[in-house]
Amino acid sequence: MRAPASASAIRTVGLRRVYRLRGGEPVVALDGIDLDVRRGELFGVLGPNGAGKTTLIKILVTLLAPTEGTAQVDGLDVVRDFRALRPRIAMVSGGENSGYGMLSVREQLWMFSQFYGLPSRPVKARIDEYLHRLGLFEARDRAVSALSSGMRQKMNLIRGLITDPRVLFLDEPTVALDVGAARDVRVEVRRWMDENADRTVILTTHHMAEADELCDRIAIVNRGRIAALDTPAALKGAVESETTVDLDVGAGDDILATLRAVDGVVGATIRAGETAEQLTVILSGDAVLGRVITTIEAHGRDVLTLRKREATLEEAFVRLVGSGIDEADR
């Protein structure tokens, strides 16, 4: 089936999931998505656990169908069309183990390419080049279960990039990888896409710098709806008239429902450091501040240090959602 010309790779309209549980009341986990990703577009949908972000992924790779509206992916209908639209699509997740162990890395490559019905002396040559540019080709012949997760992970994105899909899905494709895989990760991904112009990329992260470095606008999905749809840039932009502080704090009494309630307070994320505890504050202006420190000052706990900067694309997340994404999630 050809799909018809248009400059979207995905689209959707109206877009609803609703599971119905036994005995208890229905869950909406989408609600109402309005979605168009253009050709050639590398696309981040950004939520924490439960925002809906995987129920979209899922109806958007026929895994599993809208309850109500409709979704579109290179010009084919998701339900109607599923099995025109599965060859020009592919799916890695990071972190999966799909495959056979006993199998060489070159061997679970080539079987993966014979489930598409791919020539096998070309797809041959394409998985020795791409086993060179993500450095694996001297682990070709290592059987799959000798594999570190780092080798696994480049493994599975070379299995999702030889079939030379229209549109690949990547579903948190650096978890738990070490710097130098990820990076050689994003490289490639970037590097495929700069080979053609048509080719669409949609990628789930957690991680909001790898968001920010590679995706050409941004999904943030919260509570089964699109809480806003941007470039980076501009995402960052909507938090930079107000004013991003850093402080290291020591011990003491949980604060972080506090300073939210402070007037003038956006938004308040707290990590644990080595010595003291990071807390971020966005402030609607710098006259804020003094109310900050007195506040944490009141639950008898020092400002160590105290840093302004600009925003990033996680302030711009607690802007949005209210809360950071790992606070989010849990």
Ligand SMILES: Nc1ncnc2c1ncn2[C@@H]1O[C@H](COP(=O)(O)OP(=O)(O)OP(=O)(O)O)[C@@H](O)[C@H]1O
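So that was the form predicted alone. Now I'd like the form predicted together with this ligand, please.
Partners and other molecules omitted; one chain follows.
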């Protein structure tokens, strides 16, 4: 069965997913997602913890049924045509502990390729090629249980690539990786995309820089809804008229909620530093800065340093979601 020649790699209409737990309140993980991802796109999904990113991916890879709405991947309905769809997709999740610890890296990759029915000999050659590419060839005979998390994650990525999926789903593929390993993963994803214009990647992430650098378009998801969807440049452009200020403030009471309530403050986030806390506020104009400083000092906290800067994707995110991405449940 061939997919209808459609320009969309993914289309969802009014996608909703509600989890019902025994004895608990139902959780609305997705609340009406409309998406249209083009073939050949590297599409990012950015959102705070619990936004529904993983739920969206699990529905698209046929692991989870939508509660309402429809989703098509590569022209095939994820509920009705799931059998025809499965050979065309792959999923790799960050921090995944899949496989069997006593297998070697090569054996494990071969094992998973067999679930796609790939002939052993060519697939083994392909595995070696990818192992070289990701710098894992030396570790090819090492037991999976003896890999570092960076190596394991690269091995998992290879698992997703060797079956040559038309749409590849990456759920936080660089989570918990050091800078070098994360870069290797990003470089390989980009390279794999560039190899064939028909390939599509959906990637969820917490890293703003990663989304900015890698993705053609980004959907910012919050509480199960799409808060914004555009290219990284356009998302940043939307906050350019606003002022972004970084402040180091001395320790003291929690001031985030008060600051967010100040007239003219579009968003605010805070990060704990060694001696001070680093505050980033987005203001509708320069004039608001005076009010912000007064508010901080009124809480008995000192403003140690203050810098104005260019808008980044992070500011766009804060502007849209109202809080920082790593600031769950505040």
